[in-house]
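Starting off, we have a lone chain in the form predicted on its own, written out as structure tokens.
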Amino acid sequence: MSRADKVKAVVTPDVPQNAAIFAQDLNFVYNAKSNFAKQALSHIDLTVNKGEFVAIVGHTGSGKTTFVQHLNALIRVQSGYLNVLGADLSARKPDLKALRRQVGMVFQYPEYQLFADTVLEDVCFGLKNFGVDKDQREQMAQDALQLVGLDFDQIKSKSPFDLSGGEKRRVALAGVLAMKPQILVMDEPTAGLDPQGKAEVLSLVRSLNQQQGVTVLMVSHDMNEVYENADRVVVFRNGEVAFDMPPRQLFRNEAEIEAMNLEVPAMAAFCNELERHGVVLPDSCRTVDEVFAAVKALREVPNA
């Protein structure tokens, strides 16, 4: 029996109406019939709605960069299913076409994949794969440099090797951008940059999730930056799904955390420690301004 056999086997489930990403009993191995072979991911059910801000952790070699690559179909199907954005990637010919306009991939060092002459051809690449006509191309390329906030007029007829670090970083997120995907997907989106190209990035990235409904998978080893940004975090552990849960839940866990070498992140341990001395504060204080904010709150209700 075929690959594609053996994936139709599979009884079509029913996907919820709101989900972005759907799979069940999702299962990989690399290099399969071989003395070589590794199960990469183990029975995956898991489901990200629209509009959610879902952050991937694990250690290497966990699984989660394998699933993330299931989502545009880098990597297909080899047994289980997998809905994207309505689109059954189990099938035997998806519309790959259309899945790849729909999921924007944006790898660790995106700038290294930057290779046209100017950063206006770079940042048209795909639109110009998709039949996309020149004016239309353009005026989208524009749209996207300023939504990274580089001034069009400045920086179209540059060559993106001659850019900052930081710069590169955007031309390449605006060649994702602007194709307008659905969903977005981020792996190590921040990796190599200084403090304020992280903050920079990561709130951009929030925008998209907030104000334009864009469904985010951040895949990340920063904990800090997981634990301030993501609506739920997708904990993988030895190709299978360890948790699934709201950042300050799942890092009340330190214990379990910390035996998979994840790190607890700063203001979780603050509050993990606040709480063991009766003081709670609500799970959505997670960054160091907004527990600030609610510490402070909670010193001035006896005077109030």
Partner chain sequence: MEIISLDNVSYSYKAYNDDGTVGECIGVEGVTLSVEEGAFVALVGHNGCGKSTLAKLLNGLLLPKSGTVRVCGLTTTDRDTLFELRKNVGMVFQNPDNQMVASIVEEDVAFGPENLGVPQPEIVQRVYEALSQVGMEQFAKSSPHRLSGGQKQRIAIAGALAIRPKVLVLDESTAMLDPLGRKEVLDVAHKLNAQGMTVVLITHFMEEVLDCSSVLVMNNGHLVAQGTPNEIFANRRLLDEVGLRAPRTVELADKLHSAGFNVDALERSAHILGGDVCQELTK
Given for the second form:
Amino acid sequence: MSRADKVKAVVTPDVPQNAAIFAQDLNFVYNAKSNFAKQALSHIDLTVNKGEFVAIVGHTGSGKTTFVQHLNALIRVQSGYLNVLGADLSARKPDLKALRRQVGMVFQYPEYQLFADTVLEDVCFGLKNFGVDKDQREQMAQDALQLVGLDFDQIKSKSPFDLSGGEKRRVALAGVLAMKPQILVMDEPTAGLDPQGKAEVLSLVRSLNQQQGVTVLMVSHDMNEVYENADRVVVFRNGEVAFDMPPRQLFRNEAEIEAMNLEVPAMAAFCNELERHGVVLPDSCRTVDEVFAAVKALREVPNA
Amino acid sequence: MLRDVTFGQYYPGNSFVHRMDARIKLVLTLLFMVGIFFVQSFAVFGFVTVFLLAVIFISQVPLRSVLRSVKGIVVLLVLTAVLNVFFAKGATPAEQPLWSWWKIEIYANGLKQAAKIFLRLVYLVIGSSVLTLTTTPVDLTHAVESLLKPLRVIKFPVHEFALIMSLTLSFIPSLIEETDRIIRAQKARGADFDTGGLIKRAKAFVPILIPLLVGGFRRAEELANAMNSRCYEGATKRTCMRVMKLGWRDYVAAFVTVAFFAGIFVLYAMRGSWGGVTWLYF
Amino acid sequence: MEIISLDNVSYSYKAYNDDGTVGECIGVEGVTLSVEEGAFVALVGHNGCGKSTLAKLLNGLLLPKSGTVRVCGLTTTDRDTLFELRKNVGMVFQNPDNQMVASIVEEDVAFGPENLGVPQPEIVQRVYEALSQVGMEQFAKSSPHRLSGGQKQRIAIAGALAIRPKVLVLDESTAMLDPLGRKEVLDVAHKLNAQGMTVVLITHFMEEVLDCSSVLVMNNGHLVAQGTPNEIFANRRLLDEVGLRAPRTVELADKLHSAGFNVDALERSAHILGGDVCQELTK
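Could you give the coordinates for the form predicted together with the partner chain, as opposed to the form predicted on its own above?
The complete assembly is shown below, putting the previous chain first.
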């Protein structure tokens, strides 16, 4: 290691004022000391601002899951710098409890982690671990269950295992939301749900993001879902950030997207085709309804 | 990686030992394990050492990998050896202790006994790890099923036993993955598995065990459906894709090993009657 | 020729009420349908609508409380021919990890033929034939958990093919896969269908329904509609009612068409739709 490198490793970088997550030159190697060593992350530079809705996409093994697990120190920083909500996670002993309360993490199929006798107890699990008082806990659990659209009085004393699949998913979400996290990290929150279930979860996440200012990081394989919801899309490929840009901009590169074996969202493909013919819709039109309204407006004012 | 139980501690290779029939390997390993208890003298331990080293050499598994298995039982080894040193008496009442203090007496015979027990245990572990290093758990399962077949006469459910082994092997990786995921998820909700007293720690595992158990039942049900859909109806009229055939390697290996241990048994049976060659009985 | 026929089939589950009494929960009710040999039928509906229950009725994993289920002329309630019936219906389930019985791919695929008592040399032949049909021969000696989700499901399909069924039922087999894995499974299903296999695809991804010969829509245990994909997509009211949505491009095409644009209301290609719209906008 050269002298310059050493100095770089010691100096704490300047974290931008508005950053919720700030990673600089983050690296991670699995089984570092064995023959099976695998570089999962290499030189990740990424900033997520407070209040942003960022989608993370990439294939299995691209490093996206490894990256998001860094955010509440389920995986510890090996090399590089990571700052989450002002806490330096590259430090030897970050305050894990404080961090984990602020960074809510929703894993794939979160309903498989339900365990308690009653819904209320399960939703309160996190709150209890973080030392919230008993009376306050119940109030917060009630708020969270209402937030995910469940009737508190009706459901609180049911066993989580007696609920339908969609309800279980919401209870599991409530268990994370009850802690009122500032950052919500979700690994495919809509996997396995039917279209209606998907739409409900996404509208919940959107409203948390827009109305309560929660910073959202969502890992997803569904490009339509990513296109319609995210402010920004980060594409992981072989442990590196391949793209980091707003969705409209990203999906203009149809050839490159397809080369990465990702789908081009339907509305992006449609707008790309219009642009090829010289018709440009605003970048903010990404849902079917928005695109439809924009096209209709164009016809009504043809030379605008 | 811990996840890959299909290959257990299997060391991939294509050596003479790897290509032997798993049944023969299993039987010969058992013979070796029994035989080792009939070894009486250091001289014969020398022969066994040469035999074992030869097998390891032929198997092309690095000695380092074989010895790694001994690491796991170091505590047990030391403990047994030490106890033997302290509790063994002299070979004859006339033997004087080498060293004594209060009630503790150490005899030369005790040291010898301890060394032999130590060697036996080490060789047991090495012998069995040569088997598992050169045979996949899948092959072992087939070998066990095939060798237990005669027990069907006494209504022992051999097929079911083997099926359970095989299903366990195929489910362990996903169970480990699931456990890992649940632990992470509960940690993310502030669960703490590392601090507090014994009871607190035991309690902390409830949020892991319950989802695992519930998940286990769900898996079992799906598996049962999948098996039924593929026409599973128990052992009746089942056939097997895997054919196990003995080859020349198996005959050669069996002949050599059996001859070697026959020699050891003969020596053991005739102990004391060959006055002249005492070094074989030292 | 008719290969699957359901006549007024009902099935209900035991359910425990809040007060501890045992009640009934409808799985499917009064379903009558028929599937022609060689068809590629999609069965759609929201989660809990009864489509998986229906799948399990097809090979006698569940037996109807009333009505009859017939496949290849055999009735599921006839104990004596159930084994024969299951030989004709290959089934692949949702979670690829939960249907593997062996930790080596070829042994897993061999499980079916072994159960049928097929002689050893033929088992090997069947296994390799099945693996080549799903394009997985090179993984014959691997352990399945190292594979991707799509590959695992292809192994599961091979496991079903090795019993040489006439019908392949994919019971939400794509639900847990990423888009790439879903495409792998669907491509295999369509390839098999082209070779004459009858396929029943159970899903809630409407994009997967596009190339099916017919679509059955279920809601709350009832079969509520049946038709070609286009007929189903054109029925917006029905889709809203059962909580499904047409692929986005079709949705947009339909809206544009209703608003007086000169486009095909059922256009599936975003590029063609875009081209058509531009023609109209720029003329």
